[in-house]
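Presented below, as C-alpha cells, is a lone chain in the form predicted alone.
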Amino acid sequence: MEKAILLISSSYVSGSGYLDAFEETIKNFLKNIPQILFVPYAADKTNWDSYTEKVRQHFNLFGIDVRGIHEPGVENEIDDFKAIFIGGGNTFRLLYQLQQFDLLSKINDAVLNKGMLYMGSSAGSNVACKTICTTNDMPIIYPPKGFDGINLIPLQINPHYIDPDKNSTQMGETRDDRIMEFHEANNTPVIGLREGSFLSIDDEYYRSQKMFLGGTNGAKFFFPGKDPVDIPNAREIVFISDGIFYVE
C-alpha cells in the first residue's frame, strides 16, 4: 500500500485563518476522499466536539466530511477511514489520549500497511515522529507508558520553529539552544519547521529518503555535531545515512 504524510508545522499563519494558508496542499493530498477522522485530543475534553466542529466547518467548504474519533459510531475505531487528521495542542495531553485508547500502534499501522492518509498539524504533526521529545509544550499532563511517538518517520520535528534573534535581550535559552540539548541525549536529526511550512511524506521517502519542503518560510535541520542547515525555500531533500542531506 502506498503511504502518504502530509505534516504541517502550525494551522494558523500570520494573516490567515484556520489552515487557510494550506488550502490548495490539503485538497491535493485529500483528492478523492470523501471523509477523514479527525482526532481531538490535543485539546481539553470539554472542547472535544467544538474542535470537531471547527474542523468539520472548515473542510465541509471543499465537499469533505468530518468524523471526530470520540463521537458515537466511531468511538476510537480507525478502519473505516481513508485518512486521519490530528490536530494542534497540547503535545502532552495528545499523546496521553492516544496511548489510553491504544492508538499509537493502530494508527502506525494503519498508515504504513494499510494505505492510511495521515495529517497532522503542529501537536499533530509532533506525535507522528519517533517521540514528543522536541515539542514547545508544557508537560501539563504525565502520558504513563513514555513519550514515544506514532513513528511514521525516524526523525524529529520541532513546530513552529523560531530563529534566534540576535537583537534580543531575552536571558532564556532559545529553540536552537533547546534542540542543542536534545543532541546530547539523542541521536535523532530535528527538522525545526516554520510556521507557514510543511513536510509532505509518500513512499519515495521509504525507499530513497527523499521527501518535500512545501510553504512558504522553509525548515532549519539540526544533526547530532554538526552545524544546522537552513533550507529558506520550498525544495525536495534527500537525507542520507551519515547524517547530512542533499537538497535538490
Second form
2 protein chains.
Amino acid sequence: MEKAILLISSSYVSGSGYLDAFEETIKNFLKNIPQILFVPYAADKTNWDSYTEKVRQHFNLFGIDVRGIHEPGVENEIDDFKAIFIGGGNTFRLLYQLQQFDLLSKINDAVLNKGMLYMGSSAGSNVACKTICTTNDMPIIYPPKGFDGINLIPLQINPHYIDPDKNSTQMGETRDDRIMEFHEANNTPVIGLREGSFLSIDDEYYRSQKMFLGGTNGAKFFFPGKDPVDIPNAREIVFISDGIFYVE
Amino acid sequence: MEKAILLISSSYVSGSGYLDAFEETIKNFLKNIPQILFVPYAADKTNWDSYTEKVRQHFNLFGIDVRGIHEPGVENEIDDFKAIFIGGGNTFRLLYQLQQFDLLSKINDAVLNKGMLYMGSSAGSNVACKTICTTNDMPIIYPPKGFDGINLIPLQINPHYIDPDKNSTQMGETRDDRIMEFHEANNTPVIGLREGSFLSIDDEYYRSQKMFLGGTNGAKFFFPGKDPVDIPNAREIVFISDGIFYVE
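Cool, the form predicted alone is there; where's the form predicted together with a further copy of the same chain?
Up next: the whole complex, starting with the chain shown before.
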C-alpha cells in the first residue's frame, strides 16, 4: 500500500482564508478521492459540529464530501474512509479525545498499512508525530495515557514555528529556547515548520528518508547538540536522524 | 501560623539582572530569615548545581544563605527550612520532579499549615497554583501523576503574560486565545501576570481574598465567559472567584 501524508503548519496564513494557501497542494494530494473523514477533536466539544461544517463548506467547493468522525453513522469507525484530515486547535484536547476513543493506533495502522491518506494542520500535524511534546499549546486538559502521538514519522514538528524577534523586550523563552529545552530531555529531531509551509511524505520517505518541504516560508531543523539548519525555500530534502541532505 | 506567599512573573525583567527588579520586595518578604531552601528542578538535572550556585551568589549579597533541595544533607527533606524558593525554567520538568520526590503535598502543608514562606518565579509561580494548566512551556516530559500543582491558591497564574500584538502577522494563537481555550475546559480564574509584576498573598487572602498586585506592569484577570479585566498598576485587590474589587 502507498503511504501519503501531508502535514501543514497552519490552516491560516496571513492575508488569506481557511486553507486557501494550500488549495493546489491539497487537490493534488487528494487526487480523485471524493470523500474525506474530518476530525474536529482539537476544538471544544460544543464546536465539533460547526467546525466540521466549516471544513465541509471548504471542501465542497472542490466537489469533495466531508464526514465528521463524531457524526451519526461514523462514530469513530474509520475503516471505510480513504483519507483522514485532522484539523487544528488545542493539541492536548485533541490527544485526550484520540485516547478516549482509542484512535491513535487505529489511525497509525490505517495510514501506514492500509493506504489511508493522512492530512493534518497545526495540532493535526503535531499529533501525527512521535509525541506531542513540541506543541505550543496550553495544557488545558491532562491526557491520561501519555504524550505519544499517532507516530507516523519518527520526528517532531513544531507548527507555527516563529523565528526569535531580536527587538523584543519579552524575557520569556523564544521558540528556539523551548525547542532547546525539548532537546535537553529528548533526542528526536524537530522541524520548526513556519506558517505557510508543509511537509509531504510518501513511500519514498520510508525507503530513503526523502520528503518534500513545500509552501512559502521554509522550516528550521533542530538536532540535539547542534546548531539549527534553516531551509528557507521549498525543496526536496533527505532527512537523516542526525543531519539533512538537500536534493536540489 | 502566618501564611506568606510571593509569586513573581519572571526572574528577569528587560534591562535588569537576575531578580534585581524585585530586590526590595524580596528583602521585605524574607525579613530576617537567614537561609532559604532553593528548588532548581525546573532546570535540567545537569544544571541543578550551577542554577543553585547562581541563586546562592545572588542571595549572599543580602546575607542570606541558600541550600539546594537536591544537595547532600538536604535531599528533599524540607522541614528544617523557614522559606522555600522555586525558580523558573520548564514547568513540566519541575512538576515531574516534584512528583518523583513526592513534594507537592509536603510543600503545600509546610506553607499553609506550618508557616514556611513560599517564593516562586515563573514556573515556580505557576506550580504554586491549583494546576500547571496555564503554563506557556513546551511539554518536554510527561508528568505521570497529572497536572495538579502545589495548590496554594485556588487560582491560575499565567506567568510572562504578554498582550496580543495587533500588528503581528503570526496566525498562531495569542496568549489571550490560549487562556480562552483554558476556560473552555476549566472554570478557574486566570491571572495573566506581566513581566515585572508579582502577587503577594498572606493570611488576609485566606480570610477575605485580599491580595497585593505589585511591581511595574500590572496584570490581566480572566474569568470564564466574561471580558478580561486589566489592572495596569500595583494595588491591593480583592479577588472573588467571579470578579475583582479594587482596594485603593
